[in-house]
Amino acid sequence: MKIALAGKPGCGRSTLFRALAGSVDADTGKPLTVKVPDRRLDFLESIHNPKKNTHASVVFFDVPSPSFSTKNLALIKNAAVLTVVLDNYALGDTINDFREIESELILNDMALCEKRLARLTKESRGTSREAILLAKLLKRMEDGSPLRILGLDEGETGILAPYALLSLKPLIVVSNRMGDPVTPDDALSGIVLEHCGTLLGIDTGFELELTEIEENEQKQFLESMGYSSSSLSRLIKAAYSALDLIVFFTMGKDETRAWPIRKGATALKAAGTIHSDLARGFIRAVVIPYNLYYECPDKILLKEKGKLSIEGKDYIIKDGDIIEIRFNV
């Protein structure tokens, strides 16, 4: 998963990037790959002591200012989630800043859609499903509506996928201000919610200071300041939610691994996520809910108790499922 950090100059975007990297000296010009913290996976590792323990990963990009210039658009277009950082330290006009940024996203999308629609019309495809959809989107964007609020169906988003439209991307808004703990103001919360975004209050300066504290002391310091988790954990959690992702696990002596997957995915889709051969030769899936395994980390005993679930290809994966795919190719 790729997450782009964008915002106006001086908003705290690069400070947040360094905090996420865990170092004041982090190179903001390079992508930052971080492991997704997951205590469930750590528990599986403690039980199996595998050769490898593979966390899911997230890649952050610090989009330099001006973030929405033509030069920098590629970084945003390649991201699965857009995170906009607003400077709220002086309790300035963050709502106006947010509206300006949304307008830039919409204007970029309008230009792309107009260009594509003109080409379809020239090619005598002005009444195609794609052209009709683009015309509908342009009308809504002219009213100032970002595409993410329109509730497009799967077929429509499939048509638009190659365009990487900016205002269609899941949006996280970071209100960068001091607090104990930080709480975003209600007015900003309201407008971000209207635009189908997620608002997080983060003190980027505090988060960067946190990186200078020994790792084993960070949790206690966070809690003493009124925080339950770091900005990294909160951002990743928000991104997973925005993309409607859950996690399933595979385990064994060779490797324990976390696999992000869309909510509602089937066992067959999970098999294909692991390896295409598993999907091609799928027979069944052996499923153990994580909570059951945590209480009794013994597959043989769980089988004797009838706790192992044997599922077909249409089984809907649940968050935390531990899965073993039986297959034959």
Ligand SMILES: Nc1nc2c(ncn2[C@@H]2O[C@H](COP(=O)(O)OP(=O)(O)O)[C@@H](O)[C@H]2O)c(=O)[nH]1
Second form
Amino acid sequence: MKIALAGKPGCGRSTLFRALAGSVDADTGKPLTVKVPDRRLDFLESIHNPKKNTHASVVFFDVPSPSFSTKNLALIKNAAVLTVVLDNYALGDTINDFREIESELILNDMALCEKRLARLTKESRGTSREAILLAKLLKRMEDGSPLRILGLDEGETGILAPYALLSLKPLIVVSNRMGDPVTPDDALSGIVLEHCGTLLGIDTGFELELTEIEENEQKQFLESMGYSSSSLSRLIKAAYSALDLIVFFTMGKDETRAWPIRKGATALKAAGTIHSDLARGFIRAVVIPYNLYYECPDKILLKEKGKLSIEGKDYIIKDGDIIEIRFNV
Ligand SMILES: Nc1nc2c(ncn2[C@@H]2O[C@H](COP(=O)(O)OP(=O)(O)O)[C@@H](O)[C@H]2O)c(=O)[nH]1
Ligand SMILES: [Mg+2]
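Given the form predicted on its own above, produce the structure of the same protein in the form predicted in complex with this ligand.
Below, the chain from earlier opens the complete complex, with every other chain and molecule after it.
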């Protein structure tokens, strides 16, 4: 999963990037791949002691200034989630900056939709499903609505997917140095909510300083300042939630592994995520909810107690399910 970090010059984007990298020397010109921290996976690893423990990962990009130039927009288009950093520590006016950036995204989307619509009209396809949709979207964008607030259905987002429209991307707004938790009466929080974004307060300067001290002291420091967890954890959690992702696990002597998957995915889909053979030859899934396994990390005992669920291909995967696919190819 790719997450773009964008914002106005001096907003603290690179400071956040370095804090996420856990190093003041991190090269902001390169994508940063980080493991998704997961205590549940750590527990599974401690039980199985496997040859390999595979975390889910995310990739952060620091989109250079100006973040919304044509050249840099390509970087944002490439990302699954757009994170906009707002300067709330120095002279920044977060509400004004947010509005400006949002307009930038909308204007870019409008230009693209207009171009595409003109082309469809020229090819006498002005009454096609796509053309009608584009005309509808343009009308809303003219009124200042970003596409992510329109509640488009799957068919519509499917039509739009090739255009990677910016204001349709899941949005996380980082108010740099606003403190945590975000106060609900804050004007910015109201606007971000209206725009269907997720607002996080992150003190990027403080988080970067934290990377300089011992790891076990970091947690204590965070808590003493009233932060629930590191900016990395909070950003990833927000991104997973914005993308409707949950996690299931597989475990064994060779590998314990976390697999992100869309909420609502079936056991068959999960099987295919692991390997296409598992989907092709799917027989059934053996499912153990993580909490059950945490309390009794012994599969044989769980089986004797009748606690293993045997599920078919239409079973809906739940967050934290530990699954084993029985298959035959
Ligand atoms: N005190 C303080 N300084 C910050 C914070 N975030 C950024 N800065 C400073 O603001 C300047 C610009 O930050 P930088 O991350 O390079 O901005 P960018 O242009 O968005 O990449 C740097 O001198 C940072 O040290 C913060 O949360 N607190
Ligand atoms: Mg920078």
